[in-house]
Amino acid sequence: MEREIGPSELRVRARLARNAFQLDVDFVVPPGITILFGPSGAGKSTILDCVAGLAAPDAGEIIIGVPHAFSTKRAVNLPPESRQIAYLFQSPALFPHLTVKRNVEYGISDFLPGPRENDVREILQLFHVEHLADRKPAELSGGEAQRVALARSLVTNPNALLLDEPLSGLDAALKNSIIADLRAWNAVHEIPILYVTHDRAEVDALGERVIVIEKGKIVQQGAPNEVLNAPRKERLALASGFENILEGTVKEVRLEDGVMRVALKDSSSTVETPLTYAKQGDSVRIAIRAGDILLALEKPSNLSARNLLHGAIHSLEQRSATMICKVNAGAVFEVHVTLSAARALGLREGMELWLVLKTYSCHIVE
């Protein structure tokens, strides 16, 4: 039986076909931040447009709290201005001729002067832009402009907030600061927030719930660490920061141990992975993060890690504070180590060494 939607929840059930693109999703957003994650063109922004009323699904329903904002069954399709939703895009879209204060006041211009002044003052303080009240948008930094845009969206006390990559282009510290302020606001108001991104770092910073969208469908959902640290799809693995995608064939399945052995393609090397749907003889793909691979100058012993692969350094490249090490161990593995570790090990091209991989760092992906 389908559960009832609570007064502070958002229900999205939408099917839509536009030329070659098809959207077919069904999910509930509780109070707090739910991330829509996936590659460009997956349908994330289309979902937000359907919720906001800027696009109409071919079939389905959008429930914001108790009322239906859209329902093909009930023949309901509320216009955007009647849905009590705030929608913030990558661009702050502030009115250039108005001050910060007037921009924030714009959405509540019908309020009485007293309450309006109080609400504007409180929201400017919460987002740390009260000292900018008399400035015009051209005088603001990118982070300040997004803080003002958030304040303008939230001063109306919406039933839901839609965010379409609003923090792209900002540095990590600034993103985290703005997200902390958004959390503080929502701790009081408890509305559902749908946050679109394809940036893994933003997912980790938000850290509540994630829905992974690919080609208009939900492929995984749950807690970010569960979904993105154990992806089931190759494209999701790549988007989640898994630098190594290796091909192989299942050579052995050990049900009693919950593992299987995979022979890497065109190689005599094998890798132990967690047990999955695959059976002996199946072709599979293995996703491994470069940061989950350890290097050893001598063959280690007495380790819990089950995968020890002998190889030689093919290339070294420094990127910022990380050394990118390509190691040929039957297949070519990308390994990331700190500069201090690279110096301590004396890494150089052609050097022979051992790769150390935990079984649960090797993920079978479709």
Second form
Amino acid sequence: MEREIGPSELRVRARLARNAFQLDVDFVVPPGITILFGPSGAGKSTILDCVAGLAAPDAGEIIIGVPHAFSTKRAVNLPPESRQIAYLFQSPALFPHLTVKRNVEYGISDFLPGPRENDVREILQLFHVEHLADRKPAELSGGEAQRVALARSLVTNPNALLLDEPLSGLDAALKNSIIADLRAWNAVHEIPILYVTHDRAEVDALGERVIVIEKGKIVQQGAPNEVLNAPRKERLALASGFENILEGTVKEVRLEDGVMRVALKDSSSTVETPLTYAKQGDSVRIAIRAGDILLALEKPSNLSARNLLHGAIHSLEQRSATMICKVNAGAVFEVHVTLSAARALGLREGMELWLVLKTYSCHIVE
Amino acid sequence: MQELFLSFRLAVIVTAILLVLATPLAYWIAFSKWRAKFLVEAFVALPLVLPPTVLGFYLLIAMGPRGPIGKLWLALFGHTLAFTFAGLVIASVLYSLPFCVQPLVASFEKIDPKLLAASHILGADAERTFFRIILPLSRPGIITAAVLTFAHTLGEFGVVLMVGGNLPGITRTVSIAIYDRVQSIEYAAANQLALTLLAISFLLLVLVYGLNRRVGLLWNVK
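Take the protein just shown as the form predicted on its own and give its structure as the form predicted together with its partner chain.
Below is the whole assembly, all chains and molecules, this chain first.
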């Protein structure tokens, strides 16, 4: 039974085939931020283009609020200018020959100069770019330009907002402050916001709902911590920052404790993991985040963590503020520690140590 | 100096007509998704490779009393087009078409498609997008197109000779006049006209590059 679409919801049902790529999605975006997450090439931007009217699905239905923006059944395909949506690209796409103020005014009707002045001033204030009103886009920094682009989109009172990795080039602090401003705006104007990203950190910062897209299909949806902390798909696990994917065989299932013991492939080590659908003797894959593994120089005791693996450092590599440490403990584990931790432990290649893993840090994936 | 004035009048009229005609044509070439549009592009570029006498010859035939354009003109105005100023204008418009269309197409195509998408998404239809975004961003291309058309019309010879002949005050343009003087071994008079034309052409190009540079500076201040 199909659900009625509320006046401030966005419904997308789209099928589209282009060469080898197939898109087939069906979802509803309620007011608030919904994240479209997935590896590049999964079809996230194509979905946004279909909603905006820059591309047309082969079949389907797009409803923004109440009216049909697109429907193959009703033979409707409104052009982008009639859909009343806002769409922010990766680049701000500000009109280079117009000042910030003129850019923001662009989407508002010329017939109401009075309210227009007020709206423009208000939105520029909200996004903290008032002082830039008379500048040209070439004089703005990346963050400022993206703020102006947001203001320009939102001043038109759209029925939905689409964002295609708009903050990917900005640093974390700038990102967070822009997201905070967007949230403040969204609290007053309750419209659906569809936010495309492949950056795990952005999902955590924004997260209300996430829809995971892979190869043109929805593979999972729900709250970000439910979906991304327990990924059932291996590709998703890789995309969402699980550096370790290990193969193993279920050795023992302990229903009463809700855990099972998995023997790692080509190794004598075993790890305890949460219980899943798997039975004894099944092959499984275990996904572990490199940041969830602790290192200890001596064998720890009296610890709640259930998995202690003895191994030796195979390689060390510094990547910005993280020390990437590969440890051979039967299988090779990638472990991320801070530089200060690496210094304090005196990590060096060949050094023997213990890996400490919580049962709940070991996720079974398909 | 009568010849110089005639040439200027011709160049101004042809440039004005071509800017109006070439802009929609260039827009279509730049943005149409029609697969066979290369045929139109090839047709527009034809005067670039065609000897002016070939173009002039066919135009002369077409404008004559038995040609299709000539017949129509005869019915409307009571005389044919060949060897008239109007005929010269029509011939020059065709001959200078690529010089006007190509810079326009190039500058339309150079505009970031994201800007056009942004304009549409902000509620602007094709017309508003054209006048508010495409046209202002194409100013260097428009200036180039106008000056190239003007200069090219000013200096054309073969087509004018074929279609217009050499009637003083009607079709004797400055380049025809130069040729005429050389024929009658009046080198000093020829040089006077040639030098004037050279100076004007150089000044025009200086103007184009100067204006385009200023426009560029206006938009990319930093």
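Positions refer to the first chain, counted from 1. Computed from a predicted structure; not experimentally measured. Each form is matched to the other, and the largest set of C-alpha atoms that superpose within 1.5 Å is called the rigid core.
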Original post:
If you line up the core, how far does the Cα of Pro300 move between the two forms, in Å?
Top reply: 2.4
